[in-house]
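A single chain, nothing else alongside it, follows as structure tokens in the form predicted alone.
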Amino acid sequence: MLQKIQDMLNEVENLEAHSAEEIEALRIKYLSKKGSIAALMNDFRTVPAEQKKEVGIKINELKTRAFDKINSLRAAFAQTDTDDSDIDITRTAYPTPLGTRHPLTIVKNEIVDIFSRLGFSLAEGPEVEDDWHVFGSMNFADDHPARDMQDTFFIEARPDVILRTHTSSVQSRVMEHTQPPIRVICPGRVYRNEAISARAHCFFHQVEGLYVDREVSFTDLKQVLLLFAREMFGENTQIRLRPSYFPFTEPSAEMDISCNICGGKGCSFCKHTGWVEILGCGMVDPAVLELNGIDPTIYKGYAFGMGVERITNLKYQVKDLRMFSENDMRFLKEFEAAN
């Protein structure tokens, strides 16, 4: 019986095994309850009982020896498996569909790259903002509409704090802290407090610029917003300028294009005058340059102002702004070829 058991740990700490299946059978063969080592404890109770103590210790010594040098084989041949084979084990096993940017980021992201490539830097803020650096340091009057509840939303517990109502509020963040030259984009979501519909929501996008330095002029302006519409809209796109006002700016303009989708011949989208709006610009108002502590009397600059969401409708022609903000798959899924 000992020489049977002796026999037997020879064999086992010879054992080899090329594969997960052949380890299996190994297994199976030594310690399986049919296995060879449950055969041996089978024969047991007809050892002499003088021998019982030694061939016990034996039969544990080959049954332990035997589960460790299968446990070395799996692991041995894990660690080989792992290291020659190009699939990912950790990967889920079914497919993952990837998702997509949404179509304001996308826009979004178009816009930033061509001021970007136009000199323009980043800029960003905080959307819960102080009353000064959304109204006060833009010039706003202290009784101007823009300031009344109705219009804007107010932290209860705080009434000169706010959700900011444009981004121009990074423009005078920027002002503040940096002297000229400045030119910066300042994209960002902004709030207004104003009903949900097809063609208005409580929160939007805008994408505001700036531009402070020694002698710019409105021509600057123009030549660079013409530069934007065409890289944004097609190499024939005309724009004009109307008259406006805004606190902040003096003159001020709105800006129109030649409607994309009709090229200017009048359609519902334009309502048939062939023009479209996009923006609103103009030069800083001196004001507000001496607000933000910029000798206006050296400097100049000009701004303008645009929604994400509009220049979205324009490229895309999604009417209804809710969709924007749903997260209809069947709608978000449409974008995968513009990512």
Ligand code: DAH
Contents of the next structure:
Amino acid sequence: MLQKIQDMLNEVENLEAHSAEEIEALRIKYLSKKGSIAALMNDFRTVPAEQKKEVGIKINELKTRAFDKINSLRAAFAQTDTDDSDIDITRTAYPTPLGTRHPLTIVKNEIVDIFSRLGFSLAEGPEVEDDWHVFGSMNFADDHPARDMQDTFFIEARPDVILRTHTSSVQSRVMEHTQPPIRVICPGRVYRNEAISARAHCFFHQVEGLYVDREVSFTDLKQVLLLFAREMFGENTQIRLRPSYFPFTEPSAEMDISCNICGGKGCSFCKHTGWVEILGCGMVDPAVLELNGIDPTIYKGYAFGMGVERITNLKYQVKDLRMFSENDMRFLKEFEAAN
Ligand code: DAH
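Switch from the form predicted alone, shown above, to the form predicted together with 3,4-dihydroxyphenylalanine and output its structure.
What follows is the whole complex; the chain from before opens it.
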């Protein structure tokens, strides 16, 4: 019996296998219920009492050795299985989808880019503002309708704290700590208390421009805006300025561009007029310069403000404003090429 166990121990030490199946076959041969070690255990009953202790120890040793050997074969096999030589490093990688910029970001960047080429630098201000920067410093009369609860989001506990309704507030933020020459472009989000629909939203985006220096004329404003329109919408774009009113500019105007969807012939987008309004502008009212610490007898300025959604709609013909904030991947993916 002892000899039989010793032979089997030697056999087990020299086991080899080349596949998972072979390892499994060895396990069954030695370690299963009907395997050769189980058979030895059966024979244990016939071992004379005085040898039982020695034989028992030996059988246990055999069992542990067989168990360890098969496990180590398994481990070695698992290692060879994932050998580097199996990896084809020349294979093309799985494509990782890249994110895309939001259409409003693409257009905002383009606007900022055009004006930075004209020497405008970037300025930003807070979205949570106070009444002074949004209205007071911009020459709004105390009873101006824009201050009305219909338009502005107020915070009940702090009547002075509001969400800015336009980026003109950044004009004031810049002027209060900078003396001319000032040439800034100010992109940002603005908020108005409007019901959400295809044509209106409670938040949207604007880009404000401000230029203050000694000799600034309406002609400068018009020329800069013409250049902007042509850079943005193509060199055949026409502009037209219509007289308008804003508390912070005098004279004030609204600017239309020839509809770039129908080329000025008339379509549903331009309501068959051939023109679409894209911004408000004007010469900075001397009162605004004064309110913000700039001497209006020395300096003059022009300002303009445009809606980023509006420009994006025109450029990409997005019909429903809600698309911009719904994060529908199918919509966002359409702007992959514009990134
Ligand atoms: N703040 C105006 C608005 O939200 C837009 C605007 C008009 C800005 C004329 C200006 C400007 O700087 O000169 O409707």
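Keep in mind it's a predicted model, so treat the numbers as computed, not measured. If you superpose the two forms and keep the largest set of C-alpha atoms that fall within 1.5 Å, you have the rigid core. Positions refer to the first chain, counted from 1.
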- prompt: Once everything's superposed on the core, is residue 329 shifted 2 Å or more at the Cα between these two forms?
  reply: no
query: Does residue 19 move its CA by 2 angstroms or more between these two forms when the core is aligned?
result: yes
field: residue 37: Cα shift of 2 Å or greater between these two forms (core-aligned)
entry: yes
